[in-house]
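First comes one chain, alone, set out as structure tokens in the form predicted on its own.
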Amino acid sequence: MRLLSASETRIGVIGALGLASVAMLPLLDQGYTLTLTVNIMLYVVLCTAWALFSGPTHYISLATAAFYGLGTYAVALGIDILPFPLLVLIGALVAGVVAGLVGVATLRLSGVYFVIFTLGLAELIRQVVTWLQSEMGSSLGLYVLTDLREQHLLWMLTGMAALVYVAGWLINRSRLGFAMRIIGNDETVARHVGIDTALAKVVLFIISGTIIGAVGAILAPRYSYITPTGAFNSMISFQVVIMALLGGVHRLWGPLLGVIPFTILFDQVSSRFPNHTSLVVGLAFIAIVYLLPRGVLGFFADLASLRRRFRIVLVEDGKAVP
């Protein structure tokens, strides 16, 4: 087994200290800061799970809301029957199964066709759930009443963040991660060198969907009353894409650079201009695509590359380089 490099060790220590600091926050604050941190950790896990698949493959998935909503509804339907930890596992399993079915059916598509299908998935599931609830004669909402509070959600999300980072690190070091990087660079070449591209993409899509489903289940008690419109809200999918692209998906921790500033900005805008949040999300997406197409990480990487080329030119001209 390949030993940890110095940079991997350093990043691991910093990450562990960061997660430990977040877990201790409820001891210091039980108000707005705690609520905002829960939101940040929510999107840290969602964006990182999204980047596990979309980062190496360059497939833009808008199915986050579908997997998230399935996890949420798993808790809403069984909260009076089964213990909450078991419901989280069920929500993750259901989302993973659906991700597998969707992956087998659609991951042979690429480009805009895959984006359109994943965008419609959440809406399709929402309509099915709405129809089933109306046919059964029940209300369109379900109550989720538990003793869980914000600090409990924060601790569970912190644990999920640790899990997704460890999983991402292991995947990157595995044959699957190597195969996915080749697929992202050139899928035709990957097939020619013997990689089962369809299987590799489906496996990673299942892992991503399972994690997102578990997060949806964990957050279900926060909403108390679950409706199809709220659970399968397509805005979640767009926010995840924007935050991940803003930070950059070239590194496992890249989405973190987009989650923190965007979550804070979105919280301020939604509280002061509640009728214009969709407009802000749209403008943010356009700005990121045109101004930071490779995210913050890509921007600094480009600057470093430009600086290296500039130093080479100076050396070739015989000038001293500081």
Second form
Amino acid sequence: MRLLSASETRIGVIGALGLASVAMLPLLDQGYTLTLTVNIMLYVVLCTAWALFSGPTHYISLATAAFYGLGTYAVALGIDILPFPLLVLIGALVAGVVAGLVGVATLRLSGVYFVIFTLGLAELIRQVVTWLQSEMGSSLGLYVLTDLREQHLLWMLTGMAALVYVAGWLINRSRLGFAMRIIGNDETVARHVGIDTALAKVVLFIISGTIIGAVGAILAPRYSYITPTGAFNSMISFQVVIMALLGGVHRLWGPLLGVIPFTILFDQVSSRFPNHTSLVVGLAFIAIVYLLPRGVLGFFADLASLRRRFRIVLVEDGKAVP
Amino acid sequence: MSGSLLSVSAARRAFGGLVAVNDVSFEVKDGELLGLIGPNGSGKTTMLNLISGAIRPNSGMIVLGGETISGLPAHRVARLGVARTFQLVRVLPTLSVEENVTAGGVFGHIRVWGEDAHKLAHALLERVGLGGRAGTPTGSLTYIDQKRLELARALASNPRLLLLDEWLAGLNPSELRIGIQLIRDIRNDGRTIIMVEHVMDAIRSLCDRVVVMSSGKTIADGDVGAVLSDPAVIRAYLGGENA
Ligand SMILES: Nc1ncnc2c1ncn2[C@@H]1O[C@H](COP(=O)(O)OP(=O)(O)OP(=O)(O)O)[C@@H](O)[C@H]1O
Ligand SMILES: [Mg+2]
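Other form of same protein, the form predicted together with its partner chain, not the form predicted on its own:
Whole complex next, starting from this chain.
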């Protein structure tokens, strides 16, 4: 295996410095900026984990809320008996197992059925949890009372971001990553060169789901009172798709470019137009899709190739090519 | 040239009411270059698809070196040593030329990775006439170069059986000569090959044996000279408007 190339080293150093400065933020601010940054980091991890799977496979997964909710519930159910870090691990594992089962059952389906199934999954799990709670005669919600504050959430999310970026980078340079790029190009060829395409997709879906489950667990203390409706909220699935696509899913750091502007926009809109949030966000979304159909990343790529083509034209003109 | 490497017995595949491959049987010996010919729509590609696992036969059996491969998914068949090119050339456009070749060697029959894969890719690119082109964008390759690339990819797993689906189609006369020589070289390495082809000169100069299909059935199987002068074969071709 190669060692790090120069550009990988540069990106690695920039990334590490970036994450380190995010982790220092609580020293400067404990209020608005901290909360906003926690939201940004939350979606950075979710969207990057989502894109690990959906980027190369082109399958749009709406299962984020399902995995996230499972993580949240792992904490809600176990907070009185087990230590928090262990619960995060359990939440991640449960989400990973569910991702594996869903993957085996659905990844042979075509893209459209997959979208619908994953959307239904969050709803299904929510109904099951609600039913179980009423069967066991407990109250509707569960309390998660910890002494973890925003800054602790930020630190954990920063750690998760480091984890997801390193994992993504390792996958990209592994056989699995190579297999996914081949599958993304031509699935028939992929099968004929010996790739078990279904297995590769399931493995990636499990990795993605596990990370999302861990994030759901980490965020549980923020909600304090956890209900099925709150934990398995499909809104989060849609937001993740929108932000990841807005940024671009063909580079590991692509989703970041979507998360930062969208989270800030969403925050501004919901504070200034509290009654029209979805309307304004919807309009913003339409504008984004219309103006940047291939995401921020694609926009920059287009710009670069345009400049390159322009330069070629100039060179050809210079040589007076007929 | 000893035992039989591939044996197809009564393989059958229907699409709705159309029986594209109708109880076809033939053998391919180790080291042999078998031509599979027949008029358009006679079921040649479907036959290759059955062997490579792209589609499953409705009945019949396909055995590779003692192991039954009929019914196995394509990736398992590939790992057992069957590699192929496609009638409509399929390169991987967003991968580099080198990666297109390594794609064939990383997951298949004999696996390579890292430095070994890099060396193998360069050797194979040299072999198919794309030496020094490892870094060029795949999208800018000409048609014949795309076909060369596909061939290098198929060779990268060091397959026991190579399936070529009209690999020579669409080449101009000088490219054709180069192409025929390339297949001859590969065959002289001891590689077992089934080639589907419409170019009769290539069949005559390359093949040990030919199997002729017509409307899904085998109508001849034997020595090239004898088969090509067989009245039934001539009739099938003339009737099939492809002289
Ligand atoms: N996936 C499919 N679904 C339905 N019909 C098919 C399918 N594949 C092949 N056929 C039909 O089966 C018959 C045989 O097709 P096949 O492609 O095997 O012929 P071929 O001998 O390779 O022809 P050509 O020389 O034109 O490539 C044709 O009538 C074709 O339309
Ligand atoms: Mg064909």
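Positions refer to the first chain, counted from 1. We call the rigid core whatever largest set of C-alpha positions still superposes within 1.5 Å between the two forms. The structure displayed is predicted, hence computed values, not measured ones.
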- Query: When you overlay the rigid core, is the Cα of residue 32 off by 2 Å or more between the two forms?
  - Reply: no
- Has the Cα of residue 58 moved 2 Å or more between the two forms, judged after a core fit? no
- C-alpha of residue 260 moved at least 2 Å between the two forms on rigid core: no
